[in-house]
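Just one chain is shown here, as structure tokens, and it is the form predicted alone.
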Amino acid sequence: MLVHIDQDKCCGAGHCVLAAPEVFDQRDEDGIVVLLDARPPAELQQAVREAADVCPAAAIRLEMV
């Protein structure tokens, strides 16, 4: 898996951060996503695609690979 993000698109609601933490963080200055992890293992997959579902901007693109 392969994870993108649009920063331009990010409104720093931050609902990747609670679902995947170890790859998504926010900047402290505006919230917006900062990616941790462009190559999440397999056990974190699940979550990441989770973030990518809820994420209300649909800032998050996923690439199987």
Second form
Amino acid sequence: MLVHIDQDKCCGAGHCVLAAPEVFDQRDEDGIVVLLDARPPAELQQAVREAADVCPAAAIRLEMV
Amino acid sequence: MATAAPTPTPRLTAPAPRGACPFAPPPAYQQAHREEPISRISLWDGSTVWLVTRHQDVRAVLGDARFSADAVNPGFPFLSAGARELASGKPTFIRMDDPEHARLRRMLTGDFMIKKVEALRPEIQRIAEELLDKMIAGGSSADLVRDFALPLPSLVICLLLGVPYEEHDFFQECSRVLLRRDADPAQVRAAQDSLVDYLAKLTESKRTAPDDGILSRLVARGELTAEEIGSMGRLLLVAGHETTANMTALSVLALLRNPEQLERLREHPELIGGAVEELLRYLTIVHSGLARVATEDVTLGGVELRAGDGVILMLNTANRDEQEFPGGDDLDVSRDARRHLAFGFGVHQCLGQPLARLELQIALSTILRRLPGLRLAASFEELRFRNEMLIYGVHELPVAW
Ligand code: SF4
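In place of the form predicted alone, output the structure of the form predicted in complex with the partner chain.
Let's see the whole complex now, leading with the same chain.
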């Protein structure tokens, strides 16, 4: 799984961090999403899928590789 | 060319009255949800708009840039005369679309991000304990709204903004007017103006005497006028205290009415995070729905909507949608309710939700821990529910312990 984020779309609500804190963080100045791990290990992939699903701004895109 | 669907005649009105259960959405909307999930409805001003009741459709509209939140668009539906009056003035970013919406909202996202909010935990916990100390010292019964549910988020948002809490009578009165569905438009305008004026003056004073609140930080950015900061501050102040206050009181009431859920939460305090999500879903206090207008022709759930069609998105029926939440009419504190739409969805989704979550978790767990004998001190039938307000709840919650 390859994770893409679009910081221009992100509205900073932080669901991704709640769902998968190992993979997503928020930038200190403005709360915009930061990607910690673009290729999350298998055990985190369900949480990442959830993060992409609850992201209200559709700022997280998953690519299955 | 697609053939236009025949336009059904309006059969529902907004707002519709609640039924026997004051926690459940109005029966007329639940019926619409079952029989015609995207239906026509007439508003107070005689206009006809779409009522969208399913989880998937509400989520789709809120995530779709072809639906605008900007009230200058022709056809934008207003839920009250007061709302229409406010839209004719200076809008805040909740009534803007991107990119302008995003530019302004991003000035605040840093203040409400999870890490920042989490750092407030000890302070919020201290405030909660102090309010309860005072309430308990005052006897064995109280109005939980007045003595706990309202002051807690008010104190916190004042602290964050840099607004003196001593002014709370003034701004709580203003927001009561702003949130009344049946308020006179002139009164709404006056309440709005005096709140923005007050905050603009306060903002001016921060130029010479800055603190570390949000108003001061917005001043320091140097991108907005005092009046613009005042409007933004108004939005945060009103949204920051009324919503959490009503969620807190209504949640306590819902738990008292569902004693087995209350016991479960008392025995398993670690369930509080999920319980708050479930309560947000079950109660959905933004009960008159969210308004949008289509800016292009859009097919939604098999129904053709035209550019200029107003849309009312019923968050409360969406949050009880059986497709998404089986058994959704029951409160179940161990349900996974994370996909609820109580904070809205899309780019306008509630900015303050990490703070709201933390406040609710602290408020509810502290009440449960400190008041083991908590009970309702009035009959359930006597309680005054906030049907006439834009944010649902109870006006008072008499409790004893
Ligand atoms: S959930 Fe989406 S909008 Fe929210 S912080 Fe993460 S990427 Fe941004």
